[in-house]
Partner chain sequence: MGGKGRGWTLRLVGLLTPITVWLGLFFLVPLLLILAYSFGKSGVYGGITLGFNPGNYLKVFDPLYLEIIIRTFVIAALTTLICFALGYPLAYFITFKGRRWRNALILLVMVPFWTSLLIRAYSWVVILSGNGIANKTLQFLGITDAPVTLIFTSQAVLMGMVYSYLPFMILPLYASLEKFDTRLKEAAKDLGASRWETFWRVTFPLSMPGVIAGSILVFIPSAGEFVIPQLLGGSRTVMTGSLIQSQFGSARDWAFGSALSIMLAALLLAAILFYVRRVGADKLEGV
Amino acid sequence: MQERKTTEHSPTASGAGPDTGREVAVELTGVTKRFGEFVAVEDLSLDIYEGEFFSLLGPSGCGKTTTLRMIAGFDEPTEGNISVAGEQVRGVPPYRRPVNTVFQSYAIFPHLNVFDNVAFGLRRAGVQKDEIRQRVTDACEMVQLAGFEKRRPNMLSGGQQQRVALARALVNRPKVLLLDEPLGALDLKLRKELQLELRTLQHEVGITFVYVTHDQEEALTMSDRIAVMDSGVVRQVADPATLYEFPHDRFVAGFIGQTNMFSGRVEAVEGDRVTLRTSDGEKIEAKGQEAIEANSEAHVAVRPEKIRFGGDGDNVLSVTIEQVVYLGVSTQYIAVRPDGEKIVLYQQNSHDTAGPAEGERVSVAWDAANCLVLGG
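Sought structure, where only the one chain appears, the form predicted alone:
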């Protein structure tokens, strides 16, 4: 299991130490959640800072939604403690916690118009009418729903209904806003538009966002930091660029984007330069992220866009192009090594660039600095 001090604080894992200049908005300490004998979340310790857009990313069943529900108060941890805004919240009911939650299903009232949906929580809290009117107006403007206040949900698009749910959560001025895959029900184009809008909105309001998603691109686009979860544990916590460029282990490398992986035995270690020999005799030069010994088994990875055609580089392999896929701004090439293993690479499309054709035998190359030794 990866502990927080390893994945979040180690320079090789996250690229930076803890942000000691900011207050902690959400703190999870040794949190475990069991459902019978099934462990959904195991010994999770995590700090989320004030004003941060923090994402919990991972495949279905990894524990990310369970973690969010424990912060919200819908589930209680079996072990461990949770603090929000400096206060312990274990045992505190959801309505008394300084958080609000936005769900994928919107959960807005169909019989109420936009204004009344957004105002619902304020009225329950006994806020004065004039203040309700002003806060609802401000919230609607914030999510680009000014002028829609009298419309019913059935008169709104899916994206507009999600904005209503967002305004209803923000109008209560929570310390932390929890978002459980809120864009999952929208079509791709609208989802991408709202990703950028949410990111901008979070910067404007300055509220801590804790965002759950299984979409790697969505997490990379929106987040200040991301916790990658797998089977109830956090594999790595880092900013998007660090997660992509310096994944800590094979799971993170494989889950965040595409990657080419090689396995073999370590022949030599010189500083952070590692020489690996694969089972078919190929020599791979790579960059070590942590201490590794000669003659040990290791795995290395290189991203598709780091590989180029030609024989210039620390690593050069002879491959046969099996498939060429035109993607607009780039072309994807799927190549086959002599041992049958496949390599994926991308080439940016331009007027003066023509790549190889299917069936053509070519050399591909990449630098050792872009080829990382992985844990796990």
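Rigid core here is just the name for the largest C-alpha set that superposes within 1.5 Å across the two forms. Everything quoted here is computed from the prediction, not taken from an experiment. Residue numbers count along the first chain shown, from 1. Compared with the form predicted in complex with the partner chain:
- In a rigid-core overlay of the protein, V205 has its C-alpha displaced by under 2 Å between the two forms.
- Once both forms are fitted on their rigid core, the CA atom of P98 lies less than 2 Å apart between the two forms.
- With the core superposed, P110 shows a C-alpha displacement of at least 2 Å between the two forms.
Instead of the form predicted alone shown above, give the structure for the form predicted in complex with the partner chain, please.
No partners, no molecules, just the chain.
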């Protein structure tokens, strides 16, 4: 519940956040799933809006698949409720839910050719023969499988099988499409290609996508909004920019992108300006996200690209450059503080001036506005 509030109050930088006028396609309220003693999903509440590309992001084993299976109807929540398109779905078998799934394993029917695989759902729904032919042809075209209709699945590559799975689900025009790490088994290049394709496709068909992935880059690239999960709990729900710029807690800050974290004792709080004293006496000015008490322990994070060389800023540290990694567009520097802690920073390679060399002692600086106090 708290996470949801965070979302609504966070600045919606990209404008892709929820508008109040949109219909809720999937609503999870206080959903808990236990397997015996083990809690796979704990008190999960989410509103997923119609037409949204929504991602469940988290490390392997955090309960993403379980959540998807509960929406699809393969598992029932131990506690809590799920509604799809405004209707409670408890007790409704998977074959009666207006939801289709693209499985992690594709689960293509090996005894049917591509056409019959894609037509499977329409035939079960009793759609007329001519319409089936038309819709299957269209669906195959949409996923760039035109001409493959007569092929057997065992004669298709991984990427093509993935497309069959996608067409087979989309052809039924479900209210919600669930995708469980659909690109996980593909090589990097194909994955990048299909990420863009999927995104475009989702825009075209306008169907709500609930997309599961453990790849933060993938989630950031594709999603309107992302729910970051950890050990069965949703840590934060927000659009990609908000997640990156305003991570709510240490887990999110560490999981999404790279970050530099400091911990220390809160010395002073003034509005949203928080002053922190690290264990080695360094003073850090940071921006608070929620009420925090003076004298409590706190963690702050600053993104590598928000740190610059020079002594000009709210926070200035003296460091030794340990490693310089040239990355083309930018250069990555790994610097060591006097206490041995490492700091990562990036500099764009847009200027002619060369950066510091390895072994050089320099000052680095960043602003309090870019240095967030984290929860958890």
